[in-house]
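In the form predicted alone, a lone chain appears below as structure tokens.
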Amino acid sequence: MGNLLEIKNLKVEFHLDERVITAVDGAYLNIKENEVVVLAGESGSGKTITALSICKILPRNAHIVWGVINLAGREMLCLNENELIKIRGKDIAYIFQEPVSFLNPVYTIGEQIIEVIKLHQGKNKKEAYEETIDLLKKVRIWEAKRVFQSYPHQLSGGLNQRAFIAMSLACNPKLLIADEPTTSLDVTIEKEILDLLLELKNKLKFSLLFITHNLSIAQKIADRIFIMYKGRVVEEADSQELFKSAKHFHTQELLSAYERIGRI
């Protein structure tokens, strides 16, 4: 099976006043269809910048110096902004650690999901409403109509994350990128969200790129794991293989910490 996503030799720099900081330095990554890949590493290792580079939604002072990012045969770095807008949310969707930071506080959850459906699918308001209610139920929001009418500040962190997942899946993306989506949630809700993502992945047949510093999560969900350290991918392995025989010293350090405290 070929790769849905392939990243090669990616370099990203930040320009701060007169300084240039290399955030990603020759990183690579690949994901097959219907696969769960975990990109793991400590804070500041370049995980999020690598993921944001895929759709070129980087901070203004970040610049992709070179690299190849290929999604289903399309070279992403060659696309202009209008072409990327059509891909964002439709072929690739993101979910983040703090969904309330990305949900608009002045619109209800339902209005925001409907807007995504109308933008990418061209459905009328009635069709979009019915699909939104169905999506909320798919992410195990049983009071779908109440949540539809609610504003983000009226919902718990767990419900906002479920609603954000529903919005991300509104257009059946080929790739879902989840960047530390459970870090701010308690352990019980974290497990529910992880189980939900895997269930949806199997049902809807998308690929999942999950970014985390937590090797406990990586072990539970990953088919393959890529370890980042100082802007580089230093190790890639099947999940079981990595936990049995890590080769790079940084991976060994992460595993040692994981074994000591169970959660890093």
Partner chain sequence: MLSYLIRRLLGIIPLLLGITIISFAIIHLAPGKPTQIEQAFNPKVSQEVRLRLEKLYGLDKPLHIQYINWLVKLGKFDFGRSFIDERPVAEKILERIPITLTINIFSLILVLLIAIPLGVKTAVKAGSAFDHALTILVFLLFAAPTFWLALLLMQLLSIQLGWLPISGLKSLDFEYFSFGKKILDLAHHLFLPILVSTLGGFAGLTRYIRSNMIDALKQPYIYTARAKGLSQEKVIYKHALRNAILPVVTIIGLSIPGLLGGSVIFESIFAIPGIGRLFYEAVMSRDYPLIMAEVVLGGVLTMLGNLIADIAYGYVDPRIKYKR
The other form holds:
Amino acid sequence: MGNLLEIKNLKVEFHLDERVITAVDGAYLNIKENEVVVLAGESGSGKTITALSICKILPRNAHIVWGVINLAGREMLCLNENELIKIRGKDIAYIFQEPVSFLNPVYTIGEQIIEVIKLHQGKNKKEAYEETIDLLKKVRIWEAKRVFQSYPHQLSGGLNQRAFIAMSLACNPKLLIADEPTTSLDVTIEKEILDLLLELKNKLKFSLLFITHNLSIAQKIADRIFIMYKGRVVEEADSQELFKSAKHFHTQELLSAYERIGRI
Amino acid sequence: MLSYLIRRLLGIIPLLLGITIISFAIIHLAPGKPTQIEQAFNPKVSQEVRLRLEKLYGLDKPLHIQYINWLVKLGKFDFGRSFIDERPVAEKILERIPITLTINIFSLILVLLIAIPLGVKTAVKAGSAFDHALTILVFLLFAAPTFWLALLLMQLLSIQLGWLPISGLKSLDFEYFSFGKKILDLAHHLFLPILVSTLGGFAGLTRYIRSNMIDALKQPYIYTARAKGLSQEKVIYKHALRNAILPVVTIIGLSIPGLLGGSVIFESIFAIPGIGRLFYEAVMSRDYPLIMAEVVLGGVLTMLGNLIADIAYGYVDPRIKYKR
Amino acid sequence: MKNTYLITGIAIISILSVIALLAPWISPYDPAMIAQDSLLIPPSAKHWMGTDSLGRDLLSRIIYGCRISLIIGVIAVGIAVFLGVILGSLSGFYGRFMDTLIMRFADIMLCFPTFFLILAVVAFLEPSIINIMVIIGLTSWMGPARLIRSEILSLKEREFIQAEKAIGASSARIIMRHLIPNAIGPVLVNATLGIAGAILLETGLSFLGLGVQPPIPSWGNILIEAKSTLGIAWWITVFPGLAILVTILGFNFIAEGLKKIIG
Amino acid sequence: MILNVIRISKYFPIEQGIFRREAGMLKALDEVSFSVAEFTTLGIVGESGSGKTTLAKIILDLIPATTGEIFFSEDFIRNFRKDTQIIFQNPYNSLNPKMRIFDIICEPMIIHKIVDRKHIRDKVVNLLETVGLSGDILTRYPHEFSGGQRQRICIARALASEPKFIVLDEPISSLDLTVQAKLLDLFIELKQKFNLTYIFISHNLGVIKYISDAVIVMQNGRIIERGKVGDIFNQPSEQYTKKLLEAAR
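Return the structure block for the form predicted in complex with the partner chain; the form predicted alone was the one displayed.
Below, the chain from earlier opens the complete complex, with every other chain and molecule after it.
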């Protein structure tokens, strides 16, 4: 089976006032259809920048120097902004670390979900409303109507993240990119969100690129794992295999720390 | 919401009292009695008048009694009578308010119309030549005293080019104009004051909106908006601008004291009969009831402005809760 | 990192300070010297900035005016910052009753348009330089006070202050070595902007005839004459205004530069 | 026992209205009692809002408790501020940004007059090396260091007063996993070297299991379960503890 997404030799630089920092330096990655791939690494290893590069939603001072990002046969880096905005939110969707700050504080949850449905599916207000309520129920928000009318700051972190997932899945994306979606949540909520994501993935058949620093999560959900270190992918392995025999010294270091304190 | 409003309204009572106490204190604790000064500067006031005035204003009584008497009168909107022409102070102030209000409202609208797009544009193009040029302009406008700008523009537009009248509100033969011509004449006279007032105001607001907008564009929810597939325009004007612009509501409230204070110089230069000029005249002629009344009025207006701005901000920004 | 704002600002203010200090030696004429034979002369080699309607040399008057403006700005803000730091620290440290009292008082003072307050007081006082400095100081301590208070409140929550308590540092030590060095930056920015504001206030007051009184030259009271010579003597409008502009620009640049340093 | 905590409660008043009358109480801690044996590590585990950090600050007398008492054994803790120390979660906030590393670390020594002036520099260098930093960073400022390095500087400062008891409040939570592991090993090494007693607060069960002798599980300001580390992790008796363990596995 072919790859849904393939990244090769990606290099991303940040242009600061006086210097240039290379955040990603020759990273590669591939994801098959309906697969869960975990991109793991410590802070500053370039995971998030790699993920944001896929849809070119990088910070202003970040520049993709070179690389290939291929989504189902389309060369993403050759597309212009008008072509890209048709892919963002429709074929590829994102969820992020702190749902409260990644949701716009001045719009209700409902308004933010309806916005993406109207944008990509051209539905009218009533249809979009009904679909939004459906979506919220799909992510197991029972009080869908109340959440619909709520602003992000009025909801808990867990509830916000569920709503965010609903928003991301509104247009049935082929690829969901989840950037540390549970890091800001308590462990008990974390488990609920992970279970929900895996369940939805099996039901809706999308590929999941999951970014985390938490090897315990990686072990639980991944089909394959890529380890990033200083802007490079230093190891790629099947989930089972990685925890048995890591090759790169950084992976070994990570695993030894993980063995001691990362799990119970 | 209702209980919040009631609590806020109750909260202004101590402020109101404070405003009256300070206004009272300034005038009564300053060296020299108002009536003495009145006499010294205005020889027309005879000894007899002075005594009559002292009695009229209860200046022979202890301070706290004077204060309470004054407060009771204030409560009935009785500000006393002017020393100069014996007319009720309230009447004198009321007839001056419309013109000051007109100028400030027009210039506020202009300021918003100019500052918001410029602020957004400079934020989106931060670091560009356009941004730098505007930054320099903003610094210059910030540093230039308004009355100097007024003098320069008068020199240029009124005297050298002769396009505009130098000062005043109406032409000499105003009374004989048709209605339409009256409006045109007023507009002709108000153009320069409104222009100067706008120049003085838009620099700060442009800078403020620029920095708010730059801040908003860095927020995480902007990544979300882009990840959704929204166009650049929608990301900027729907998601960032709304967040950047909400606090402007409070800025408008906070700008009231500056506008009132500024109107003193402003209206004196252009010879506009507004409350600023009235205050200036009152100060020059030591018209003590009028000074007191205007100081209290200034305080109360500012306080109300802040209150309304606060409530309005709570209304437009969902993050502000009507609690605490 | 080059801090162009700070460097430019400091350069401008240093030059102005030198001019103010050396006023008697560098000004070409006595600023009060009236010369009947040289009324309203345009800028020339003899009078670089021309003369006013009494024949006084404008350049000399502006040089002496620089003294007045800088002194009033610095001392008025000195008073305001002094009061603000004391009241703000009391408010921030002791909280509760003290805080409520001081901050309500500040709220009330902030309700008045500063210019109204100052004019009301000036109406009953001799408009001398000292009075003006004191009045501006007494009516502008609220900004620094609020700033200091909020700095202290936020610093108090910072963990390094908690850590200092835990190692047994005394209150005095925490204040002197930890709170003040960290709170001073924003206050400095505020004070620099405050000087610019105070100078603008003074020029406005003097322009209205309620500030520095003639024959003492101040940029504001030189401009009084600009009104009556409008269209006759452009230099009387342009030069004093430029002097104000450059001074305010200098202080605002320093403030902007300081902001960058504080981050 | 080096420390006895007896029925500590902490209520935060919720103020309302213009007169700031108290509209209610937020119970951050509710009748918390426990004790710590000398030379052991007590792990305190709980999710956000469980009251862990409030407890840490009360033990070190940084904030007052509403009710309850805290006793330190006089045999061990003679000079409270010298013999007890705390390390906080956020190393970016725990060091005065305006002070050099040398000044930061020698401050406790000056306050408690631990060494004379001549030897102060040697002692600071010694401390830095003890926590795994090089001795030539004395004149640098905190912002030049990474999170892990700053936390080591915090440790050196805590050790400078030669304490016997240290509260570690989520000391490694904001750091990367490999750095976490190295710091944990450092904590264990220091404990043996200086005969320390720890209270180690964390939301991470793996870390608690690794370092603690005894464990307290907290939720909403109350102690839900307590016991030896093996018992809690192998046979939890409370539903909440089971749920926590289940989620973390």
